[in-house]
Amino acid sequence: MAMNLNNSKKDKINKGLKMWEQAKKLIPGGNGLLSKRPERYAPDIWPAYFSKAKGVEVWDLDNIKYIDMAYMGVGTSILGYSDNDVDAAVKTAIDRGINTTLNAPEEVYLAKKLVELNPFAGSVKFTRTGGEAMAVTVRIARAYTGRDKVAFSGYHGWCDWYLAANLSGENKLEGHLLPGLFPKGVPAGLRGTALPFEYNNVEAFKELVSRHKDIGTIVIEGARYSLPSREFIQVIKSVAQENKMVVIFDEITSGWRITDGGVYKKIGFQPDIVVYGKAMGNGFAIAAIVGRHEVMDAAQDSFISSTFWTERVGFVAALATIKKLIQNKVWEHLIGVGTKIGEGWESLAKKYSIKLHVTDFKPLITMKFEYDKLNSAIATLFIQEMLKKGYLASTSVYVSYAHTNKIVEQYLKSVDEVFAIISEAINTDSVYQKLETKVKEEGFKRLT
């Protein structure tokens, strides 16, 4: 059960924020991941740093314990923090050596397992992170097709190929998860090579393809807030076949959460390449590009190589994680718990006459307040009040295997109390007055 923080304990939450102020002076942007900035939650009260974590419990630098009902390592800890089985496998590997002049055999073991789980595929390449995996994937697709233009929907990382969409001076990435992503430093020569279209918008996709006959690659997310519609997928399939385009499913966020691999398996679509990351190593750095052999073989015509892509720990962690995911059909638990959370939100919103929408992708369940310009302030108030009750909370929950029904029931009791506060604040037009912190930031911006 989460701990209810009284005011004296709340006032002691300062070590993390003090360190964050130091970090912003030492590290451009404060850290390496936008999603972990305190400014994305409750800027003046968010704990910022952890000292240890286990299951769904996280301790901050003041040794205050929280229940993570937010992002679980931004989607990486699908089994829960510090899973005993995965950690044991990794510790054994460390004792035996992790990076030598020779290759780690686990690279081959993992490649075999991924080809087995993705029957359309014949080849695999590995990286450490999702963003670099997508950069490698687009490179391979371009090498195979001989065409530069990439049509995409959704969020696909930080690399030049993706941010090139904003070289026109317009914020074309506005509807693809993060607004405010400026393409400074991206070569101007990439202008016109990354072409966005709206997810599940068939007409927008058709119109884009009609204007750009030389598109060689189509990239879509497996899922984020919703699954792709049957019509959307069928149109992409037919257009790709007719124009000999490579279709890439980015399953970095969605992979392993509704089946033993990618969402594409559930919707009956066969891509040319599927990309996995985040959850595959339960917190350890590993990503995989799994594709048709003839497409993947184009990697040999382009220089794609990095020392730490052969480091042993990621392969070992992924093998242990995948084994546990399959043995326990973890995705069924994630869907069930996500459904319970979503239904709880909807029921409590109805109880307190709060306008919100709950998204369809249950393992990454998300509520969206429907108050226009007030949405961010309401979300901040929710985070603030849940923090007082001992929860790291957000408007999204990356569900993990460690989230039990009992944990969710206790969480929803706290949400009940917080929704009462939010309802009263909305009805009395006092949301901003109730905030003890600045309003959370939704997009990307400079911190200093």
Second form
2 protein chains.
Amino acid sequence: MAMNLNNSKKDKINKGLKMWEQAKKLIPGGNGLLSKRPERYAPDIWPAYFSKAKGVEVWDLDNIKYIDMAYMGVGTSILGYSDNDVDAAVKTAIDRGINTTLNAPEEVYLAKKLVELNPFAGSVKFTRTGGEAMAVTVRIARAYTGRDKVAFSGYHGWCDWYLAANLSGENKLEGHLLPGLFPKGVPAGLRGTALPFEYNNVEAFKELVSRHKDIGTIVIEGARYSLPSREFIQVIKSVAQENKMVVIFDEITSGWRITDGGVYKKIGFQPDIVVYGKAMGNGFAIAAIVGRHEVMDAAQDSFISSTFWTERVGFVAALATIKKLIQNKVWEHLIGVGTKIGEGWESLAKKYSIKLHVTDFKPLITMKFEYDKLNSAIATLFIQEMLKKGYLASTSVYVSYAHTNKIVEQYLKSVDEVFAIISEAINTDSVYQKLETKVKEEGFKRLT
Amino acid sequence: MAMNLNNSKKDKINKGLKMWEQAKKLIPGGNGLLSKRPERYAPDIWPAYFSKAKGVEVWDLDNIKYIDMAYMGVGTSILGYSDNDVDAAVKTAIDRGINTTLNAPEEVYLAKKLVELNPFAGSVKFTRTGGEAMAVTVRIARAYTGRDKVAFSGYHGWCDWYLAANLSGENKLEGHLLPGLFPKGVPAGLRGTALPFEYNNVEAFKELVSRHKDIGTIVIEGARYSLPSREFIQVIKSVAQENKMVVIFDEITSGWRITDGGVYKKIGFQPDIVVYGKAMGNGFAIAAIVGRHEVMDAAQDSFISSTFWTERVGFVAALATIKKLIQNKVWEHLIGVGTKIGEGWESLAKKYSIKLHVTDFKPLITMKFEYDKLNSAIATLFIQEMLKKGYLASTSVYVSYAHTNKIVEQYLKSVDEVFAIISEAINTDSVYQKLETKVKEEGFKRLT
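What does the same protein look like in the form predicted in complex with another copy of the chain, given that the last one was the form predicted on its own?
Once more the chain from above appears, this time first in line as the rest of the complex follows.
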């Protein structure tokens, strides 16, 4: 692998990566979120840290400005960074106090709003992070059904109930989570309690359930790269009804992006519980478990309580975010812009004869290069060249309300130029030679 | 029980309790934190919700102002409500963006500060809530030791690893957590993985360890109502060394209140990991796991990652709070004021011949009435009468930096008058007759 690090560029991005080196010594893994590791983009040139952000613009520690055509706070900043309306509401709340011996009324207002937006539901619980919300949800479902076994598809966080799937010794989470992920520190007694099945694979699901009649809970993602098929949903519905299983839609990633709530609204399916997080507070930490009253009420038979769940900022941010989402039907904008990006990629790929596949879920539009072992290197080259043009780019874009058509058009002009480089690199077998950085990491890997 | 509800009072507090009735329909248990339930104070008259708060003052939904001589945000607001310095730092961070695709440098600054303040430690991980922090800590300890069994004393949150202690069928958490708490929804496979022992009971601890040689982790609270005894700590130290066990100090409640960090600093004991939460961000949601590098590094062998752990507000709030704590040696103020409150209670109890015991940990000063089955009713009468005098009071006070000597002196004048009422009620056997509310709940109970 050639490492022709351009010195001027290297100097420019020095501060962020220098801080990252320090971070890796102080924090195991360098930070609190895998998706924010520079190693997952372009390890030797990614700016790593921000100083400020507004709309879709992000400034790094060297005060270089980038347009975010990548993860927008890993799916959190759905309205754009530092949204004036949400931030004004939060700052007013801060001035009036955020955490007292008495309760914040916004906890009730937000619960009311979420029940209104999810008519199947009667009750709500809040947490501050998505992983925590899923652990509370599984606790409630297990308390309600009295059955420990959970069948699931997709990614649902770091907690024991989920990672238990890998205790079998095989890498059961392969395809759901990340390659290379082992469940060290997850108690062996949980073996056999978390059972994965493939998304949209009806036969695999049926087969799993026929082998484990004592499954009490089914957990699926609202969407990741594609929507659940009608048949898949129908089978889940009938199996769940027949066996009195609780169905949970994890909409932490998919929520608010194609409806005024979950993807489940679009596909005509009523889960027992839907879980929201990420986008709901436009970057502020808040997650919600919204479910049928009868199921949710089982929460009262268990101890589920935490100090910071009652802090005001999260509720206030979510109320302001949801208000703006609905007033502007933001999801329509996200679908439109995501479609435009996807079509742009496809058309440019055709222009340069690049083999790539664009996935279906528009607000988290994703391209997958189709060159087998070369895919990661090509993606890295894309990120590297886009970075030079002032973009934080990736093979996925979490579209935000701040992504205007004009921004997308300018972005696609840059993609045009970068696809030309990629095409030439592929055709001349020189992808690695063109890289000025190590190749991005895809899986879960110990950092050194 | 007489229910002579004073109508004018009842009208005044109507809004908060009205909202609480609504809350209980929408949210199982009414809110996210047991300690903020009005049922735990004075069920029929407690104001329940706040509109604003500043210093030690809290306004309810009817705009009635109270002085908080109770829980100060359940231990979170150590500097007082709406602290100007912390809030200014947070608002600046909000203006500059809180959650982008790049990392917040304050995550590194805070890690650095915590390692500096905890010289035994080399690494830090952050979460947003205390329960979550303890679950991450236990995951790391289990990954490091390769042993699932955890011996613990005290309260450590809602997560499975801890509630598993009650799976034995007996109420093992009695005395540690709350009476009436059952572990519905906790997988049966965790039975035998969480083993409680009594705080400061050397023999009980030794006996437990002798029966379970495969314990990998010992978890104790830094302090709750009393400090760990020297002998208790010495035994834990030697047993842990001998058996290569990891020792965790849960200082979520005790941290920052008697030192510039944990209680462990005062008693000359080096844990492997210390956990902070509550007070560290003056009300904003942030928790930290601070530990020896060798142990913490096991985090890299497990998947521990969550989006909102990387949001900027928590780091910024903690940096500003810690700075102010240290600049003003706030813990000295807390100890001084807590001592003054405790001595005030004792002296007034003597004056009125009320039997009560005041506990040792000054910054969370606590009085325990000694009338057996009458204790809860007496405590309720205390809360009720203090409420009439404009205080949110309880039998515990989380002292804050905003509690001045003058405030405490005025408070003690009110306690004097209320103790007179209590004394008379006890002597005339009319405690229940004097109550204008149901008696406070002490344990964990389904709300209806």
